[in-house]
Structures are given as structure tokens and as C-alpha cells.
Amino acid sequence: MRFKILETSLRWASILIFSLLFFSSVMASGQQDPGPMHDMRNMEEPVAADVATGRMIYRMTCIHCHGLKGRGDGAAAIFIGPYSHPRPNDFTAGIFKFRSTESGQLPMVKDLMRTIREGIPGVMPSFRNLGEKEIRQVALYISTEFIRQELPTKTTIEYVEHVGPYTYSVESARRGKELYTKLGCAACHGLDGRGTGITLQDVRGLHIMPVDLTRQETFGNGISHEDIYRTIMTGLDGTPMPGFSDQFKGHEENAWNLVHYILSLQGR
């Protein structure tokens, strides 16, 4: 009896030691082998180290949806949206909905970080628990490995702070309702903001429904005042939602009126 107990204990100990050695070798190879897609020797050492760490984190947390090569074809992708929008983003296509840059432009690193940190309600979880350093490392890996273009460091869109005369008021919401009609928002979102039920398609040809502006949980780009302002200005590339920065050029503060009207539809 004692022999069998000892034999079982030794067997489990051997399995544990093997597992630890295997895991250590995987971790080491993940840090030492940056993969064939980019040459670390041409990068500054701190950046190369960040990208290598970002690669390791990506393969542990992001690969299941976005895939090994960042094409949005991970094993879990088909279960997220088999026949309709949204699907995991294909980073290699260079089309990004969530940006603070102009429509049609690539996002900044901070934009990638914001999406990783905040997630997308009902679709992508928040990874804020990774920590800011690690979130940045994943963003750098995605940029280096999949986007393969230099990301912008600034934008020409003017972001007027939500302070002073631009804070919420009933009169501001009224002016926002006028803008809602003038800019043609009702064509997709409906007169009451609940969506019209019309058939739309995203850039992949997938069916997409207009966002119900009365429900916060449908706002993939964030629900704060600043988030809504940014979405109005930039649009959501790859979807029928255009950016309106040109319409507000020189009068960006007026966009807060539209933000306030949208908030009023939610009773906020």
C-alpha cells in the first residue's frame, strides 16, 4: 500500500516537473524568437523587447479571436459573428473603427491601447488588468507584426474640451436635435434614435444594424461624452458610419450639442 502511494506521488511529481520545464521553455522561446515577420536587429533594443513581450501576451490572450496572423480568423471568431457584424478585426487590412485620427487613417498607438484596455461591450472583453505597460507592448506588437506601417502620432481633428460653455444644457440638446436632422442621422438611426431596421453592410459584406442611440450598451466606441464626440468626428471605418469632422471644421464646439442630444435620448 505504501509502495503504491509512493509510486503515485513520484508519478505526479514527475508530471509537475515536466510541465514546469515545458512551460519555461515555451516562455523562453516566446521571448527569444520574435518570429520571421520582422527583424529585431533593425529596431532599438527597448522597442524590440517590448514587441517580443507583446507577442507572447498576444499569443496567450488575443490569438483565439484575432488569429495567429492577426486576420480575425481565430478559432473563436466564427462564434462571435458568423453571418453579421461585428467580427474580430483583421489587423492586416488596415481598417480600424476606433481611432482619434481622420476617417481612412490608421490609429495612433494610444488608440490601439484604448481598445485593448476598454474592450468593446458585448463583443471584446477589457484587458485593463494587464497593466498599461503590457497593453502598450501588445499594441506595439500588433502595429509591428500585422499593420506594418508607421502609425500617426497626431491628428488634424480638433478636440474641443467638454468644459465651460460647452457643458450640457437643455438648449444645447435642442440645438443638437437640429443637427441630428441636418446631418441626416435619422436616415440610419431613425427619428427616435432607435435605429430604422434598414439593411446595411460593413466593408466585409456582413449585415450590420444601425446603433440604437437610446441604449448605452450598443456604443462600441465608449459611452462617455468624449467617446461620443470622438465617434462623431472620426466615424467608424469599415462601417456605413462616416466621420463629420469636415462639417464641424472651425466650429468643433457645436459637436457637443449633438453629443448632448444623443445623451438626452438615453435620459442622461
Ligand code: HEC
The other form holds:
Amino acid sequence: MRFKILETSLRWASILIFSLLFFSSVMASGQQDPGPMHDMRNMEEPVAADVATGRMIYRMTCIHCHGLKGRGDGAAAIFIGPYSHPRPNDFTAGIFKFRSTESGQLPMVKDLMRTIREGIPGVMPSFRNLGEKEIRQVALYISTEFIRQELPTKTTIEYVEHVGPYTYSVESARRGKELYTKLGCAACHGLDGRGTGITLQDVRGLHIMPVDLTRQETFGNGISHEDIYRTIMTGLDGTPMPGFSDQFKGHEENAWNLVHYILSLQGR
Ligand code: HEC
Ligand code: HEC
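Other form of same protein, the form predicted in complex with heme C (HEC), not the form predicted alone:
What follows is the whole complex; the chain from before opens it.
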């Protein structure tokens, strides 16, 4: 009798183990690398399932600042810049600061992803830990639900690589200083880059000060050499900071001189 019970429980145990193995292998196969077809899918193409996951992430993570309808009126928004710039922007207005596209254009999906991944020092945390897939999903949600226009998939701005003759040199920074005066940067940022004390207004009429160029920690659009190059070329839409890509058309390498001048102001 006792032997019989043992035999039955052994049989059940083996059925249980077998089912566990079976289901875990099914689950694992669902997580396998979906293969090259998946990788080739257009990064900008919003797929319903991605947008749905993006919505979920947005509602749990971004809504407090950016608001249910993406208008920048979340419950916490008023505490960020109650009287001055920056405040969470209205995604539905289609004006974006951080782009790799020309001034006046919408950002690319990769631009939204960069902002979400890197965050904005002092005002928005980095969401790097969400993971790239989730960052893309929430970016696609913002574009389909709030921006509601097709985002550009390329830019007409030339991004000349920071190599060879365009790496830092004292001579290049000196030429950058000349451009700094010639292009009128000093009018807002001051002769020494520390600002002039003038207060300007952003697109919503909030007070905004030109960034102190000697303090990299106040830069919202990133502090790498490439980030500063991009800021100068594109400008920050919705703020008085203009884009200078027109002035550099055909001579993009000169923009690096200006970047080098800013780096020299920061002692790097
Ligand atoms: C603590 C508040 C806060 C949270 C949380 C937050 N943001 Fe932001 N976000 C801001 C502020 C403030 C700005 C405007 C910054 C500026 O203009 O410099 C902004 C700007 C942005 C921009 C636009 C930048 C541009 O180009 O003009 C995007 C895109 C963005 N946030 C996405 C997100 C996403 C996605 C999440 C959630 C994963 C999120 N944010 C969570 C505060 C927040
Ligand atoms: C009409 C005024 C104006 C002029 C001219 C101007 N800027 Fe700006 N700039 C601003 C303002 C305002 C900001 C701050 C924007 C913000 O806080 O989002 C800014 C921000 C910046 C930033 C920091 C961006 C960041 O990541 O937050 C850099 C770098 C910069 N300007 C460089 C330049 C250079 C180089 C020139 C000349 C080629 C120039 N600016 C001309 C007004 C100006």
C-alpha cells in the first residue's frame, strides 16, 4: 500500500517536472532573438503593440510632469520652473528643443530617444534603465498620440565627424573665438561666455537666460563634443537660441572651431 502511494506520487512528480520543462521551453522560445527580419523593421514605424506598451510606460513614468494629454501640465510640472524656463513642454505644439533636424522641424524618433535616455540635467531624470526597447516604445507613443505628425527620418544638416583636422587645437579654438564674435553669440552669451545678464522670453513667455557657456553642467542638450556641435547647428526651438546650420552650409568643419572655443572656455 505504502509502495503504491509512493509510485503514484512519483508519477505525479514526473508529470509536474515534465510540464514545467515544457512550459519553460515555450516561454524561452518566445523570448528568443526574433531574427534579422525584426531588426530590419523601420525604427520610426509605429506598431500598435509598441505604442500600447509605450502608453503604459508613459502613464506610469512621465505623466506626473508631462500630463495625461502631453501638454506639459502634469501634477508636478508647476514645481519645475513655476516662473521661468524650463517647464515640461507641450508635446502637442510640436516645438522641440533637442533635435538633429533643421530649426523649425520636428525631431526624429532617435532624437526623442536620446532625450529620454540621457535626461535633462536638473529638470528631467535619465531613463536609461528603462532599456532601449522601452525607450523606443514610449517615444513612438509620444509621436503617435501627441505630436500626431509624421516625424522626419533624415536631416539635411551635415554632421561632419570630429576627427583628423577637426580635433581640438589651440589654433582651432582661436578661430572659433573669431566666429563667436562674428556670428553674434556674444550679444546673448557675453564676450566671455558668462552671459550678459539679459533676460529673454521663451515661446510661452516664460523668462529664460542664455546659458553660461563656461558651465557645462547647465547644458540641457548634452556636453559631448558632438552634442555641442548639434546644439549650434540646430538651435533650441522654442527658445531664443537660434540654429546656425545656414551659416555653416558647405563649411561645416568651421562649426568645430566654435565647439573648440566653447570647450576652451570650460578648460577642457
Ligand atoms: C520630473 C519631471 C519629468 C519627468 C518625470 C519626465 N520629464 Fe520629460 N521633460 C521634463 C521637462 C521639465 C522638460 C522640458 C525641459 C527643457 O525644456 O529644457 C522635458 C522635456 C521632454 C522632452 C522634450 C525635449 C525637447 O526636445 O524639447 C521629451 C521628449 C521628454 N521630456 C520625454 C519624457 C518621457 C518619455 C518621460 C518618461 C519616460 C519623461 N519625459 C519624464 C520633465 C520631466
Ligand atoms: C538671441 C540670443 C542668443 C544667441 C544670438 C545665441 N544664443 Fe546660445 N543660447 C541662448 C539661450 C536663451 C540659451 C538657453 C536655452 C535654454 O535654456 O534652453 C542658449 C543656449 C546655448 C547653449 C547651451 C545649450 C544647452 O545644451 O542647453 C550653447 C552651447 C549655446 N547657446 C551656444 C551659442 C553659440 C555658439 C552661439 C553663436 C553661434 C549662440 N549660442 C548664440 C541664446 C542665444
